[in-house]
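Shown next as structure tokens: one chain only, the form predicted alone.
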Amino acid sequence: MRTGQLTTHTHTHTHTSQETRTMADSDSEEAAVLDNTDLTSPESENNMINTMVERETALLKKIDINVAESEKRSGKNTVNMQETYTVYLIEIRPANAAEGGLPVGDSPWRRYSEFELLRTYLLITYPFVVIPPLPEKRAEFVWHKLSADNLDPDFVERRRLGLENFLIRVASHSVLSKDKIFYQFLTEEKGWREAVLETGFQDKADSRLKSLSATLRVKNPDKSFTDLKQYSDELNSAISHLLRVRAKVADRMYGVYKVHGNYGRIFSEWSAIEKEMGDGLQSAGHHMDTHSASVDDILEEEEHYADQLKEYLFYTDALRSVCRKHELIQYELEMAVLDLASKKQQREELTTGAVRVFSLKGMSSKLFGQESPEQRESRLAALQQSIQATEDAVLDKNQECREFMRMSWEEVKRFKEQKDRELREALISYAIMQISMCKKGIQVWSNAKECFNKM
């Protein structure tokens, strides 16, 4: 049952893509991410909610992306130990065969670790972007029936959908979708890992110590980023608590439904000793058995909505990553400004001969005599060159900071609009599912009542 539901969910990507592509009016719109896609039919609106992505970018106008299937494999890992792992088949095809489009290349099989490498590359290469998160590597916030094993078939199937959603989110982004390494990830199985490592992206990675130093020592943190970091922490806390409550409710609901199976057993056993009441009791027991068995499908459907919440739980780390990068740029700017002030003070002291603060050079000049005019002029010229270079560095860092703020706030605005829309729809869908479940429970007891009436 779960597989059928997930397959239907996957098919909505193609359906939505075909509808939204008809909305493009000109090539100038191809690079933009459309935040408000107007789909007329309720079915189309439903499909957009389920896929949780917009498909109105240049790349997704040309190709459809699917993580078509998963496969369990065995082999030796980097330390030469036998391991079992899962790989996922990525399939892309021209969105419109009649118009041709991009060459589709291979259909590569990818391990989860390769998806992690791709996302790390995107995080470092595009630090101002709120990079879409990957689905969880191991099951969290689950009710007791579900296995936490990352090779569990139901979990692998949900993760397959999450990986597909990640790829479509990246392909939906006006900047990320144009990245050559990303396109190679979709189309070239061999040589991709070497290609991404050859970019040297790891050399650009900020060390944790450097980032921590920037967080602790930056003197003038930007209030908007401070507020954003606090918001991401609070959002993480709210969604974490919500998921824990959902898991507890699901666990208790599972128990309540399964206990209803006892009604079915007792009514059936009771019917065996009754003549007039036997048929009614037997029928009521059948309704109770059906009600008890239905909880498995209900809670599996619930996991789909939980996955949507988990995605935004993981998105909060992407928000914090943007904040950390801004802190680092701000810290480097402040250090450059301090360095410039120090050098200008040195120039003033060298020009006037007055030492404002204690320095080793000042003490040396008193002990060993003053330097010659030629030496002073030479040192002054070198210092002036250093000051000019530092002033240029301050200007560059200022420009980098302003540009980072501009691009990152565009990203944050886009993210918040997406979050507000998608979480609203996910919560509404979850409420509708709960209402439907309660109505089915009422119907079961109404049917049982009719059985009792006929006794």
The other form holds:
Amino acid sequence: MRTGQLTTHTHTHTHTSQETRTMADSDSEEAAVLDNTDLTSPESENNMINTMVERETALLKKIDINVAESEKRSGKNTVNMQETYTVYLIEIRPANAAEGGLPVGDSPWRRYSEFELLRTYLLITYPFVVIPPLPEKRAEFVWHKLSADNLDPDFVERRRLGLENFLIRVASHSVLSKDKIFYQFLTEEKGWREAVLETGFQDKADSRLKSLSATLRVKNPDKSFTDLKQYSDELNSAISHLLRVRAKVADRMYGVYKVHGNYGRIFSEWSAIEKEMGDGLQSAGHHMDTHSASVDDILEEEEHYADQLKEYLFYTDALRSVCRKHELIQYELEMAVLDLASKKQQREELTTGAVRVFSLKGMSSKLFGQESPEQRESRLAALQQSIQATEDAVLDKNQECREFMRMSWEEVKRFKEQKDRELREALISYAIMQISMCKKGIQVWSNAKECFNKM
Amino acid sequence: MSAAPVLSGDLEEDLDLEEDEDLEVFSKNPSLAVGSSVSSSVVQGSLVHSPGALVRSSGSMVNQYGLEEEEEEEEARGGVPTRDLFVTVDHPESHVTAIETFIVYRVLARTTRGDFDSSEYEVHRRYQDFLWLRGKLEEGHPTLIIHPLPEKFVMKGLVERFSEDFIETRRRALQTFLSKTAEHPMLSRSPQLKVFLTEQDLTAIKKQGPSFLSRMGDSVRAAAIAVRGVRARPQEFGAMQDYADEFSCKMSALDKVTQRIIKEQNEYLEELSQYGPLYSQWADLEADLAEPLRGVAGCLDLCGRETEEQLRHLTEVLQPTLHQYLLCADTLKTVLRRRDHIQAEFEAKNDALASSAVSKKGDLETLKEEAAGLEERVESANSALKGDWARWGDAMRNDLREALVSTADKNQDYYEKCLAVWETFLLSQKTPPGQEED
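In place of the form predicted alone, output the structure of the form predicted together with the partner chain.
Full assembly next; the chain just shown is listed first.
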């Protein structure tokens, strides 16, 4: 069963897609639209235009993505050691087909590390996009019942859902969904890894060092981005803290419920020596057992809520990535501008002969005599060329910077709307879980009271 | 003491004796329906009282004009005399002397009894005084089941001698002890009880020699040394013994489980109190999301308060009740032991009589008299115990049932309140159509 949040997600899409269908050519196969960004407008005109855009660009409108199963495999890893790992089956079916729709592509089995590779590729290739996060690599924020073992079936199941969620989010994105590597990931069992590496995306990666020094030295990052970075940090901190304490609360609650199970046992034993109270005690004991057992389901449901929060916790990393990229581009722009300024400065010195700024060249010419006019001419020419190149570079960088800011800010806006919407739904579902828990409690204790009354 | 009618002989024929050792077998007298007449007229919450409140009143109608025989007959029939003595224990105060510091409680008594000079009394007593009273009652009625006192020390180590909670718990237990004693048809007539409730200064009376009261204690001890154990214990007392052992086991287990629940609940409450504010802190970072986040924070806060209430009920009602009945179980065993000693003493005397090592005729006569006296003692001890056992059983069932019902009720109430809190929150988050959850 998919998580509540996910269900709502797809429901919204199905809803809007039906509107589209009436407008569009009904013979068309294109039905379920997974991308929600283009269809927020209710006007039919817009819908028409959007449909046409969709038809031209979207690769994945027609599919439902399903991470259907998981399996344990054994194999040799990169250091030639035997290991056990889990793989997940990816199935794609046409969206509007009846239940028995045939799968598209190979239905490949993928392991977690391949998902990581895909995500890294997307991060580097589309740095202005807030890339959806993967479910956690290792179980964190556990309370005592959950095992932190990656092979634990509950963990595997929740991870399966998380991976499916990830793929659906990518497929819903107007830009990401068009990526060929992504499509191959979904459909081609063999050769995918090679295909990814062939794109040479790793070369495009910004080194950590470069990125870090940019962050530290950039002078004028856009205020929106600095604010965004601060928000990401604070949100990360807030959600981590929340998840940690939630786990502790869950642990304690588990304890309280489970100890009540002892009442069941003792009442039962006690009922054996009591004539009048025996029946009442015995049946009350059963209710205590019920009460004690009910906590397992309650806490399992809450795990889904925790997963929703975790997703947004991990989203903060994606936000920070975008901010870092902005800082990097901005820094490069600033460096280019400085570079240009310094070269112009040098040109001025060369042409006028005035040495305004201390330089080794200046010193050495003072000490060893001026250079010849020919030398100076050739140096000037080289400098002029360099300046030209640098001016172009500055223009390009400026352009890049502005493009990046525009595109990424669109992204961020979209992300914020999505976050507000989905987290609000998560909070509502949390309230519903609490209500369900309370109803169970009322039932149990009212039953127990009846039994006690009969004692 | 005149011979009291012995129950067992008559009733064993009337009732269906079951294999199980069971209170039912010994206690039931058709006229006393299974606890129902007593419970239906009982005011709720008999064990816990706010200071100054009255103890519960019993509904039984048997009159109580004081002839001992009539009283014993009433005992035999299981009737309870109309309440004419009400006691409360309150106002704990610290009392400091050069040597020590201790707590003194105010004890109020109200009575319509003729043998009391006044109708209202106020005295001040400390824990040791209660100990003295109970000791005297035991001496006077070795085979009656006297309600236990709260323990001298708390072994848990968490509670300090003068902490508010400890004092309050002790006060309630002392109150219960006195109330139950005042209700008891025989014990409420005890001269020591009267003295305890009426004399301003108890020290003089406490110093009065052991007198006849310790004689019984000595003789019981002597019997213990002389005798290897009771030989022909009647089956009904054997069954009582088994019951007492089992009951003690169960009460101990229940007491421990309840303490454990209280502990876990406390820890849950601690974590919960940190959890809610985190939603508020998160809300400070957000715009649109702030409102639902604060809503959740508010809900958690309210639920936390309800949890405190529920915890209080466990600590103040259920746990003390279970604990007291755990102590009662020990009393049961003690009382049965004493009865055995009394019978053993008689058997020893009989043995002495039977053995031919008697020289003079005068000695034989003396022995016969002594044996007869001991036989009477055995019979009266047995009947007192049986009657009181029945009485105790009814009270126990009633008290435990009340405590459990009240706990279940409180727990249900807790969930109902929390439910309301979350439903209010849901209402505030009116979702647009198409996004409803089940």
